[in-house]
Amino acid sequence: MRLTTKGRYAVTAMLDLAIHYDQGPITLADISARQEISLSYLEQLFSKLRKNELVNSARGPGGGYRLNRPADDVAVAEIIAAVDETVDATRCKHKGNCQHAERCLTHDLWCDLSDQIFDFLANISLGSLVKKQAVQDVARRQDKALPINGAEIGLKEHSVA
């Protein structure tokens, strides 16, 4: 079982959001630069996330991203549904087919597991993350390595693409 980048950098960037909820929308850019997650893969992450009603959109100068609901309100479990991302420790995808077109002998095993992680990441929210100190710390040091326009000034060059 594997979470792959897609669901990591979908609460990744989601967190991200919901750290700098205050400030308005916020750009894809900044999260990208923040982050160091490619801009075009975070554009293909929020129409997903916006598909699925965890994100609203601004447009225009001064416009970008904000969560559609408080922090607190949005579950790890559901950011990681949104962008098509399961967390299966099966290899049938508890379709039961795991040997042979059969139940393997640890089927119902793996099938448990699976359900403990998402029920796991079903009650962890967003605001839970934000309040964690280990979290501010890094937000904090982000934030002061990138001026508010999200330039990348002072920062090893990175690709974004």
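Note that the rigid core is defined as the largest set of C-alphas that superpose within 1.5 Å between two forms. Keep in mind that what you see is a predicted model, and the values were worked out from it rather than measured. Positions refer to the first chain, counted from 1. First, how it differs from the form predicted in complex with the DNA.
The Cα shift for residue 29 between these two forms, taken after rigid core superposition, is smaller than 2 angstroms. The rigid-core alignment places the CA of residue 113 less than 2 Å apart between these two forms.
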Given for the second form:
Protein chains: 2
Amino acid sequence: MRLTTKGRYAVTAMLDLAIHYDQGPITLADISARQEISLSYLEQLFSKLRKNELVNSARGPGGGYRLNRPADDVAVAEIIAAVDETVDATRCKHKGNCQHAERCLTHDLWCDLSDQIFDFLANISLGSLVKKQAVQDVARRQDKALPINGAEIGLKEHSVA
Amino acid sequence: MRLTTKGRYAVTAMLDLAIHYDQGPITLADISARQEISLSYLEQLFSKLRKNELVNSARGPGGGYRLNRPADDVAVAEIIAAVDETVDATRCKHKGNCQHAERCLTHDLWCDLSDQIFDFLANISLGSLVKKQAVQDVARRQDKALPINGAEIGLKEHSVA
DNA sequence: AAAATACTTGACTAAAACACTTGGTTTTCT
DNA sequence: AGAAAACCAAGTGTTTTAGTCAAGTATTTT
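Could you drop in the structure for the form predicted in complex with the DNA? We only have the form predicted on its own so far.
Shown next: the complete complex, the earlier chain at its head.
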């Protein structure tokens, strides 16, 4: 089983997108600054997220990324799967050929555990996370620390009128 | 989060011990043959298992390892912890200092997941695994493939009378 | 006492995975 | 035109994994 910063970063970035959904396309530079994830690493992750149709993108100035679906319809398990992390605790990928052609002594145990973990993450949506008070608190703290883009976006919106 | 062959091997070896409990001390050579785990790697693992008082050992010919407690009282979670694997999915080890001194956006999510995994593994004992039909089937297959030591132990027990 | 067997310890290592970095290209807005 | 952003492909240093190897210590049998 493997659940490392790659999967965590992907979920964090997607949550950042969900939280700032009303601000239009969000640039990776913004996410990088708020969540402290290397920009080029984010690019790699978002390439996969886009291929899995979890986000859509707009190029050029004013561009960025947006959720492709309502936050309530995006499960954490999907995000982790999209960046190629598996939540599988078996060595045989559920195939049951862990010892020669047969299953090893603990095959079923790891299968059960994997299923348990997957179910947990499949039943948590980005939307449900956004609604949590603790998440809102952290988001507010992060926005306070980096109010650069709120101002810029405000300017841009006024310039239309 | 990290759950690799180290933890899996440790649990598998302990389960082997539980299954062959009635045969007296089990040598690592036997476990190595049955479970196909390198002998010196097993030595490393059992060193830790012994320090955590999950097994006890007997030296000299006829020696080996035994469970230190009834199989029903040994949780899988303990075994994994004993070989230094953590089931913790957070980057901050539950401390909440994932972003500077504060918690990151997804801190609570990983905490909840970690707790879920831990609970699952803490509530599964070696004893409950031994009782499973699938485990018994695999064990019988393994014993059939390597009947060497059953014979030796039989001889030794007769020589006492 | 000697030999056989079993456990202990610590150093070492090849390969893989991780977490990026570098250096671009392309598209779009102003 | 120029800047801002997404997009893409390789490369890279570090850490972890999953062991191996070598030498030694302890115990029991004969």
